Structure formats: structure tokens, C-alpha cells
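A single chain comes next, written as C-alpha cells; it is the form predicted alone.
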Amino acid sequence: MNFLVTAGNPLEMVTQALVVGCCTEPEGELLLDSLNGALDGVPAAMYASKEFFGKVGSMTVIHTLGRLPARRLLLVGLGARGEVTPERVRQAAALAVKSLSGAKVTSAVSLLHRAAPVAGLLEASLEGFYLGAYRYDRYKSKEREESRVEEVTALFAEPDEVTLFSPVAAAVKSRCDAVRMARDLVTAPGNVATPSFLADKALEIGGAYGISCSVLRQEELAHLGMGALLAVGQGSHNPPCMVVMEYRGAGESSRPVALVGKGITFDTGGISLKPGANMELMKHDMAGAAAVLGALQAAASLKLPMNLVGIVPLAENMPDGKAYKPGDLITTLSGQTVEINNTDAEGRLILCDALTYVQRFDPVAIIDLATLTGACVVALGHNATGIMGSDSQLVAALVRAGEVTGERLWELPLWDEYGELMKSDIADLKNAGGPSAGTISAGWFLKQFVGSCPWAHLDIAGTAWEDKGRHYLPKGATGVGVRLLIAYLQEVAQGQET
């Protein structure tokens, strides 16, 4: 999808569709007054009859029949004017783009960003259009009849605004391209998106965006002593590996922010086999890895003035004669030993080696993302990501980024008492603590491998995959984490500049 920014009179725009955000209080709205005049009072009559009155989630189409250069007028409800938020506009744009696609509209002019005097509405509306239009049909043998919206023009009143906001539209496209790439990776079938496939994708991103990228293969992992990552992957004929990416947007002396993403490309549970129902969805157990790759791509595209390190441990968790099993003892890269009591608690194992490895880059902060625990879905459902961490300022900054992007976070406690669940009789730790506080005990386990570096853990188990599809989140992979991380990194970059 292409974004254009232009200035002009909405009543003079030649377009297939003019998208207008409408609130529940139409009084005093000059645009609606103008549209009423041009369309013989139809919008006002719809408000009067309650056929349409600006309620959140409502929408109506008015065919102009030649009375305006725009062929159709799409009114999208935003609720009370004093309650309009970027997230509400983001969702309204997604609702609009689905309607436009169904009507075979390929280009539209949008006024959604002018619905209320609230900052961030342009970015939110363009994100909603682009992300709401996403679909994954790479492996469908027949073309769908539904068309795609290929171009959205944001219309402003003054030419000066075009100069001001054109870079904003370009930045939105960079972020959304990265989100869509992450969605593609997570949605790809498990026999395609193997560890080596994702490693090759990381190398491709590195080459395209000027990011240094290397892949540590099985022999190198063994030489380093990454016993946890190797143990998880040893039951698969697709060998484990680890991607190391470095984006340098600042000087060599500037310490990087480190991003670590869980990359289990398919999770059977191993010897602790998962139930068969819905196991096909376990291809999305690498959503944390996809988010890190997307964030690195977006950061490089946006030329953020900072240094980043991305670490992506990759493995397939399979049960065969070589697979690790309950009762095994493994030695991690940190030297700490772990007793295995559940091979389906594998994500924390590949992450613990990655978290130890990343400390050699002396990062200012470490953020890991993982579809780590079903317990997080039980606790928070599919509307919030769980966050835990060792640094309150880092956690608070990420929570703020979640509010800005609509990828909301909810902090869970990480008290030392939860460590009692992870004590082993024969090793330093065990890898699963039982049914109680599963999300927190997993976070506490990871904390043992981050040293003194400020660290935050995001459990995206409930937010990485959408079962039904809603607003700008498609049915399937959501690409969660990419926009969140970029919003956080932009705040960090701005702080470094001031």
C-alpha cells in the first residue's frame, strides 16, 4: 500500500472513496455541513434517523451519484469527540479498509486524521489502513475476488502541512512493512519456516538494510557451550542455530539496546507431547523472533540514531530418539545447571543461553519477547502482553510505548519468593515450576541469566496470534512487538539527543 499526503478541498477531490471520521456530535462540524449541502442533507438525515450517528464501530456508505467528484462517501464512527484516541482512529481505519476492499475500491482519500484535535491521528489512521488490509494468501492456488486497496491519500487543508507530515507517512510505511514481514514469518507453515529459513531471512534483511548479521551454526553453539539451546533442538533433523544482528546507527562508543526473540519454529512439546488439538498453531512459537527481526528492519529503515543488537535463538522442539527428556540435566552457557522436568518448557531454555550470550555486547538494556507460557493467556487473555523486569524505568518506558501503539502491557510481580518454584534437588534450577504462577516463575527463571543489566521480559503468548480477527489485527499472526519496540526505541533515541 502506498501513502500520499496532499492538500485540497475534500469537496473537490476526485477519488473512488472519501473516508470521513464522524463523532456523535455533528453540530458545528464544517465538513459535515458542507457534505450536507452537496448531498441534499443526506448525512444529516441519517444522524436524525439514527441510521448512522457516529457510534464507535459503526460505518455507512453514501453513493454520491455525481453530486461530488468522490464516487462514494464512507462515514466511520469515532464516538464522542472528547473521547477520540489514536487507537480508536486506528481501529476505524481498519474497519474502513475492509469495507473498501469488499467494494473493490483500490484507492481512497482519508480525512480520519482530522476528526479531532488529538496528536498522533495521522500515524494511527495510516497504520489502521495498512495493517487492516493485510492478508496472507501466498499458498492459495486461486486468486481471491476481493481487491486490494493500493493507495491511501491523507488530505490536509494547507500546503505547509504536506511538507510537515509527508515524512510521518513514510515512517508509518517503514514500521508497517516490518510488521507485515513479521506476520508473514509467523504465518508461514512449519515445514517452510525452519530454523535455517529464518536464519536466511535474517541475512537477507541484514543485506537489504545494512545490518551486520551472522549465524552461529550447531558446531559453533557447541564450541561456545550453549547446552540449553542445543538440548532443545537435538530431537529435530532441522538443526538449531542462532542469529546475531548488529545495527549501528550511532558511534562505536555508544552502548546498544539488546533485543532477544524466542524462535521455536515448531513446538510439539517434545517428549512432554502437547495435545493434538490445535497443535498446528505451534508454528507461531517463533513470534518473538519475528518481532526482533521486524524491529531491526524498521529501525534501520528509519535510520534510528542508536546502536542495536538482535539475538534470535532458533530451534524446532521435536520428539525422537535423540530428543532431550524429563529428568535430563543440561549445562547452560552461563555455567548454571538445569534439571529438565518438562520438555514443553523449552522457550526459556533457548532464551537463557541467548540472554547470557548478549551480555558480551555490554548493552544498556535487554528486552526479550517470547510466546512463553499458556499461563499468560489465562491471566491476561488476548488483549495485553505480560511484562516483568529488573528495572522499573525500563518497564515503565515499555508500558508507555504500549499505550502509544495499542500493544498494551501489564506488569506482573517478579518477587524472589517465586524462585522457590524453580528449585531443583540435583541442579541449580529446574525448567518448570508447576501449575502455579507459571508466567512469573518462567520470568524469574530468565532473570537468573541477565546479570546486572536492566532487563524486561515480554510474554506475548496471548497477543501474538488472533483466533478470530478484529480491526487491524488479522485472523492469525498479529506481528505484535514490532511497533511497540520501535516506539520505545524512538523515545530512547530522543532522550539521547536532548
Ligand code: BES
Given for the second form:
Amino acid sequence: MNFLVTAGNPLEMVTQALVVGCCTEPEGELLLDSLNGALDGVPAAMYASKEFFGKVGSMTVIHTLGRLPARRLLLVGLGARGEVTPERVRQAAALAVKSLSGAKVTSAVSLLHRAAPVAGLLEASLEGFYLGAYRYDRYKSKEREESRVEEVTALFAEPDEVTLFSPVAAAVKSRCDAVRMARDLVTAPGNVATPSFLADKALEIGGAYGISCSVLRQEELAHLGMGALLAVGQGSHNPPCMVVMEYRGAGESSRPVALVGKGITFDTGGISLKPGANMELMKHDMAGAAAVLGALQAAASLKLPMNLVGIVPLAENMPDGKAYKPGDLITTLSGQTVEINNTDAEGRLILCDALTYVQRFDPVAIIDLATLTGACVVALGHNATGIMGSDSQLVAALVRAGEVTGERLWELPLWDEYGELMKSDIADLKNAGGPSAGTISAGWFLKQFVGSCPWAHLDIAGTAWEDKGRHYLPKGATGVGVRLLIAYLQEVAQGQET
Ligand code: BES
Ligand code: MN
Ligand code: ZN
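Could the form predicted in complex with the named molecule be given as well, to go with the form predicted alone?
After this comes the whole thing, all chains and molecules, with the earlier chain placed first.
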């Protein structure tokens, strides 16, 4: 999808569709008044009959039949003017784009960003159009040829605004391309998106965006002593590996922010086998890895003035004659020993070695993202990512970024007492706690591997996959984390400048 930014009179725009955001108070709305004039009072009649009166989530289409140069008018509800938020506009744009593609419209002019005097509405509307229009049709023979919305023009009143907002539209495009890339990787079937496939993808992104990228293969992992990552991968014919990416947008001396993503390309549970129902969804157990790759791509494309390190441990968790098993003892890269009591608690194992490894970059902060626990879905459902951490400022900054992007976070405690759950009789730690506080005990486990570096852990088990499809999150992979991390990193970059 391409974004254009122009200035002009909505009543003079020649387009297949004009998308207008409408609030529940039509009084004094110049645009609505002039549309009423051109359309013989049809919009006003709809407000009067309450068929359409700007309610959140509502929409109506009016064919103009030559009364306006625009072929159709899409009126999209945004609720009370004083309550319009970027998230509402994001959702409204997604609703509009679904209707446009249903009508085989390929390009449209949007005024959604002008519905209320609120900052960030242009970004929000373009995000909603582009992310809402996403579909994964790589393996669909017929749907691939169907028409799609290819171009959205954001219309402003003044030429000055075009200069001001054109770079904003370009930045939205960079971010959303990265979200869509992440969605593609997460949705890709497990027999396609293997550890080596994702490593190749990282190398490809590195080459395309000027990010240095190397892949540690099985022998190097063994040489380093990454016993936890190797143990998880040892039951699969697709060998484990680890991606190490370095983006340099600032001088050598500037310490990097580190991003670490869980990359289990398929989670059967291993010898502690998962039940069969819905097991196919466990192809998305690499959504943390995809978010890290997406964030690095977007950061490089936006030329963020900072240094970043991305670490992505990759493995497939399979039951096999050679697989690791309950009761096994493994030695992690940190030297700490772990007794395995459940091979399905594999995410924390591949992450703990990655968290130890990343220390060698002396990062200012470490953020990890992982589809880590089913317990997080029980606790927070699908509307919030769980966050835990060792640094309240880092956690607060991420929570703020969640509000800005609509990728909301909710903090859980990591008190020392939770460590009781992870005590082993024979080793420093065991890898799975009991049935209580499953998300926290996993977070507590990870905390044992981050040293004194400020660290935050994001459990995206409930937010990485959308079962039904809602607004700008079509059914399937959400790409959660990419926009969130970029919003956070932009705030960090701004803080460094001042
Ligand atoms: N990948 C799963 C967690 C998960 C569940 C992600 C549902 C997305 C949706 C993880 O590896 C796992 O199996 N966790 C176990 C941990 C338990 C054995 C301590 C779980 O949550 O049951
Ligand atoms: Mn598991
Ligand atoms: Zn898993």
C-alpha cells in the first residue's frame, strides 16, 4: 500500500472513495455541512434517523452518483469529538479498508485524521488502513489475484501541512512494512519457517537494511557452552542456531539497547507432549523472534540515531529418541545448572542462554519478547501483554509506548518469594514451577540470567495471535511488539538528543 499526502478541497477530489471520520455531534461541522449541500442532505437525514450518527464502530457508504467527483463517500463513526483517540482512529481506518476492499476499491482519499484536534491521528489512520488490509494469501491460488487497496491519499487543507506530514506518512510505511513482515514470518507454516529459514531471513534483512548479522550454528553454540539452547533443539532434525544482529545508528562508544526474541519455530512440548487440540497454532511460538527482526528492520529503515543488538535463539521443540527429557540436567551458558522437569517449558531455556550471551555487548537495557506461558493468556487474555522487569523506569517507558501504539502492557510482580517455585533438589534451578503464578515464575527464571543490567520481559503469549480477527488485527499473527519497540526506542533516541 502506498501513502500519498496532498492538499486540496475534499469536494473536488476525483477518487473511488472519500473516507470521512464522523463524530456524534455533527453541529458546526463545515465538512459535513458542505457534504450535505452536495448530496441533497443525505448525511443529515442519516443522523436524524439515527441510521448513522457517528457511533464508534459504525460506518455507512453513500454512492454519490455524480453529485461529487468522489464516486463514494464512506462515513466512519468516531464517537464523541472529545473522546477521539489514535486507537479509535486506527480501528475506524481498519473498518473502512475492509469495506473498501469488499467493494473492489483500489485507491481512496482519507480525511480520518481531521476528525478531531488530537495529535497522532495521521499515523493512526494510515496504520489502521495498512495493517487492517493485511492478509496472508501466499498459499492461496485464487485469492492472490483479488484486488486490494493499493493507495491511500491523506488530504490536508494547506500545502504547508503536506511538507510537514509527508515524512510522517513515510515513517508509518516503514513501521507497518516491518509489522507485516513479522506477521508473514509468524504465520509461515512450521515446515517452512524452520530455524535455518529464519536465520536466512535475518541475513536477508541485514543485507537489505545495512544491519550486520551473523548466525551461530550448532558447533559454535556447543563451543560457547549454550547447553540450554542446544538441549531444546536436540530432538529436532532442524538444528538450532542463534542470530546476532547489530544495528549502528550512533557512534562506537554509544552503548546499545538489546532486544531478545524467543524463536521456537514449532512447540510440540517435546517429551512432555502438548495435547493435540490446536497444537498447529504452536507455529507462532517464534513471534518474539519475529518482533525483534521487525523492530531492527524498522529502526534501520527509520535511521534511528542509536545502537541496537538483536539476539534471536532459534530451535524446534520435538519429541524424539535424541530429545531432552524430564529429569535431565543441563548446564547453561551462565554456568548455572537447571534440572528439567517439563520439556514444554522450553522458551525460558533458549532465552536464558541468549540473555547471558547478550551481556557481552554491555547493553544499557535488555528487552525480551516471548510467547512464554499459557498462564499469561489466563491472566490477561488477548488484550494485554504481560510485562515484568528489574527496572521500574524501563518498565514505565515500555508501558507508555504500549498506550501510544495500542499494544498495551500490564505489569506483574517479580518478588523474590516467587523464586521458591523454581527450586530444584539437585540443581541451581528447575525449569518449570507448579500450576500457580506460571507467568511470574517464568519471568523470575529469566531474571537469574540478566545480571545487573536493566531488563524487561514481555510475555506475548496472549497477544501474538488473534483467533477471530478484530479491527486492524486480522485473524492470525498480529506482529505485536514491532510498533511498541519502535515507539519506545524513539522515546529513548529523543531523550539522548536533548
Ligand atoms: N509456547 C508455550 C506457551 C504458549 C501457550 C504460547 C499458549 C502461546 C499460547 C510455552 O512454551 C509453554 O508450553 N509453556 C508452558 C509452561 C509450563 C510447562 C510451565 C505452559 O504455559 O503451559
Ligand atoms: Mn512449550
Ligand atoms: Zn513455547
